[in-house]
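The form predicted alone is given below as one chain in structure tokens.
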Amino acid sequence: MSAFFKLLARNRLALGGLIVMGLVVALALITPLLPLVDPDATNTANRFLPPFSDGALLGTDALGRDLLSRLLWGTRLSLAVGFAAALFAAVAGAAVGIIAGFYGGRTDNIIMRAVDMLMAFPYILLALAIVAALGPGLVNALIAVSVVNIPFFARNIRGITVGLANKEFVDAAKLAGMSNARIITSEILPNVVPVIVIAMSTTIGWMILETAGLSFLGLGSQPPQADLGSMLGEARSALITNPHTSVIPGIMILIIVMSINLLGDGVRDALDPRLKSGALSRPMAATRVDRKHTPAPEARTEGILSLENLRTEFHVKDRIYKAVSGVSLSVKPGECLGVIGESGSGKSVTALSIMGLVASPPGVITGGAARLEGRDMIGARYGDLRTLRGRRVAYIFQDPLATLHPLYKVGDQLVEAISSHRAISKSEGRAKAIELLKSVRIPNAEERVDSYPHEMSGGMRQRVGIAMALANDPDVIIADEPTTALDVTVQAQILSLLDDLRRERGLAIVFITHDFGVVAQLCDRVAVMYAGRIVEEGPTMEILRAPAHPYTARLIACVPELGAGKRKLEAIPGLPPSVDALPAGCAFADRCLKAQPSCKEGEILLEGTGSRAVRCLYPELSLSKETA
């Protein structure tokens, strides 16, 4: 709960709405304790007194009734009716939606058609019809407002329930012999409660406004009882001569509705599990760069793409996560560089930092450089960066189903990737799309160009992702674990395809993976990452035959070998350190079997001779001897 309020407080508008609404509710609760005059007591001799008159702080209305007293009592009544209507509509709508979504079939069809009939009527006219049938009165207005809002909740909750009803945990509950009623209350309901709360928080203000509207028309609160709507209705005849009688309740309605809406938006964001990091604001177009303390170094490495002491951090509240801590890499045309390491070692953040794709907030590039043919892309103008993205440097993401737009044909998406950088006619674009699909060995490319992503297998979607990366003949391709979600046969085909394209087109490839088998098949060189740093680098086969860093050796030992007989499958004990509290010295020391006290003292540099380098005081082998 404390985390929820901390996250809510980060949204200043929501915090302001919470404070204002808290004051209004507190004032409504203590109204019976305040020394106020009878809100229904009339005194025609003092009618239409202006604000700040003696004995009438906010003045009086047409019957001489005290506006302050009527405002406070009316606010209390309007809040009670609005909250009650929202609660009734939420409970009834959620029940209808859960039953329809869970049972499906004929039950769903009958219930939702009834809901559609309610939604076919304009909600205001439907509310007026209900009140006309039941008769004027505040309770009847409450019922009318609740009924017209039930379809809103039913539709939302039904959609969520349909997705939950086919989940594995629901199937497991059915297999356990649980009744439908128990499954609904114990499995479905807890998952839809956050959605109900969010829906309520964003509709309470609207329901208060609807109730006030009915009272304004004389169908809600009846004289002499006052709520904010009836106060506005009674004062409309004196709007010109005595505007304060209308302005005062109108301002209160505005304050209540605005504060509830602002608070509702904050509650919605704070309850969204995707925003638990506190990143409530929309990400910037490019990663924020702040290299005041560590300016960009001079170019020292060769290659079409080179990283020099790159540092990327995530600033979340008062914590700093050092995801990338001084990474230096380079790749030449026609070369494939593998970047390997456990999940969370900083591989993907390194790759995303090159083109400024790390979300900001909370991501910040705090040091280093990423040079394309000597030109530093870190901190470049967004227009220049946008020109380079997809044109000179292309990116292949891990999950093509999430990358490809589900509502557009793959051919149209390929044409869009091209037209973003140069003008192309429709016929030329289609021909180019077919050519790209053929280049990645998709059969029947002329037909597949009109397919949607869901009509393709995982391997074909990944080939489309590769084709999209090749659309503008880039110089560098960054492949972020593009084969992880594929089966072994398709994975081999994709790797072979990438290898052929690299050799045919002279592409430089940065291949991110956690599989040494993939590295051995595709990569010329490999860089091993741990806790945001490169711990070993060198030619692939040399590292596979003789790893120098203990972490690399343990990673290779974890790879199962077919036909090698019985052997113990290795595992690395412990967990990687949290990058917001990295230990001094070697980050792998707590998990290393060769660690010495000196490993936990001071900075350990990446050193070596020739083509090999290692960040270790006690490596598995001496690079100088091995090189010699």
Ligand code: ADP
Contents of the next structure:
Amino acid sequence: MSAFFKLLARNRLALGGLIVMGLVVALALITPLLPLVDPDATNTANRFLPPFSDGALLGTDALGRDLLSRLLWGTRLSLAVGFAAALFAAVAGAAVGIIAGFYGGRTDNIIMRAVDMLMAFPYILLALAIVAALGPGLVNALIAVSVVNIPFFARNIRGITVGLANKEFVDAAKLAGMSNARIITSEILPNVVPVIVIAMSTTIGWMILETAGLSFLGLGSQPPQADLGSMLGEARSALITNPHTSVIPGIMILIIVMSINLLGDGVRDALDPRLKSGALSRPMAATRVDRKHTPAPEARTEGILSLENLRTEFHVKDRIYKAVSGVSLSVKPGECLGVIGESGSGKSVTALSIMGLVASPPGVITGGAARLEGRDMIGARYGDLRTLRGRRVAYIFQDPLATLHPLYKVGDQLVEAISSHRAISKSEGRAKAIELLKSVRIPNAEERVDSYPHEMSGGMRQRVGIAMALANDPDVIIADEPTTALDVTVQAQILSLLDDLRRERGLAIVFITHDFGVVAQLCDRVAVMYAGRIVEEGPTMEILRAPAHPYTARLIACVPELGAGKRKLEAIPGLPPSVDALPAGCAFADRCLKAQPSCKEGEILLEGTGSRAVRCLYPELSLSKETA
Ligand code: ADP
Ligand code: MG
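Next up, the form predicted in complex with adenosine-5'-diphosphate (ADP). The previous block was the form predicted alone.
Every chain and every other molecule in the complex is listed next, the one we just looked at coming first.
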């Protein structure tokens, strides 16, 4: 709750709305206690006194009634009616929506068609018709305004409820034997309350206006009772001669509706988790680059893709998350480089930085270079990046269901991947799609090309993901945990497929994983990442046989061996440090059994000989020249 108010307070306009609204509500609450004259007392001798007259601060109206008193009492009434109408519409609309959405089928059909019928009328006309039928009066106006707003709430809430009604937690509640009423109150309702509050906060101002509108037409509050609408209505005839009589209630309506709407927007932003995480702030086309020193342009290319001291940070308000702090890697054609590390060690951010795919804000590349055949991709023009994305460097992601579009056939999606880089005819595209599906060993490729993603198994979808990555014959494939969501047999198939592909096509593969077993099967070399840094690097077999960094050793010890009998698996105690507060020295020191005080000081370098390197003062295996 306090987090909610903090978020709300950060939004200046909403805070302003809250303060003004608070003042108006407070004023309305204390009106009976104020020393005001009777708002209905007429005094025809003092008609149309201007504001700041003796005894009438805001002047008087056509019947000599005190405008200040009428304004305060009228505000009180208008607010009460507006809030009551909003509350009533929200409760009734939500109830209707939840019932329709939860029970579905015929219940839903009947209820929603009735709601549709209500929505088919222009709602001001509908409100007028309701008041005409019930007779003029404030209570009837309240009923009319509520009723015409019920469909808005019902539609909103029904949509949410339909989505919730088939969720696993509702199934679980049914399995637990809960009654429908109980499921609605304990499972559905808490999930829709924020939506109800959001919808209400953004419509309250509207309802106050609608009520005022009815009163203005003489259908709401009846004389002599004042509300803001009727005050405006009565002042209509003196609009030119005595404008203050209409300007005063007009300004009050403006203040109320403005502040409620600003507050409502703020409430919505603070309550909506998607807006909180910045879903509405459009990310830039390519990651923002803000390098302190631009690396030397001369290309010292060892491989087709080489990273040099790459640094990527997330700047979130006043915190800096150093997700990648100085990573250097390189991979040659036909080679597979494994990047391994615990979740959160910066593997994905490293991979995404190469083609400027890290979302900005909050991502910023603050240093280093990513060279594709000697050409630095960091800070390259967006147009250049776009032609290279997918064509020279392709990505495969963990969850193929999330990367494939659910409504298009996989064949069409493959063609789309190609046609975004070069024009391709329909028949040629189809042939190419079938060829791609064959190349990733999908049986019946001719039929499968017309399948939708949901008609395929997880392994097959990942093959489609790989086919898509291959579509433009890239030189480098960056695979970010492509087998993590698959079972082991499918995983083995996918790995051997990738292995064949790189041998056949001379692909360079950067394979990101958290599993040393996978690295052992596929990768020639491996780089171990921890807290945004590479802590060890070398040929896979050598590292597996004799890891140098204590962290690598512990990671390898975590992998169970088949047929090796019962061995105690050594889980690594503790958690990686948070990358917004990295300790000095070795980030692993706090979890390391061999840590010495000197491990927690200064910068520890990645040092080694030949193909191996380690970032450790007391490695398991010394890589210095004397022993090498
Ligand atoms: P992984 O190695 O599991 O792929 P990531 O590269 O996804 O890890 O994340 C590296 C670090 O970057 C994590 O500690 C994460 O907290 C941080 N991070 C990622 N995205 C954001 C973001 N949008 N804002 C702040 N921190 C982020
Ligand atoms: Mg990741």
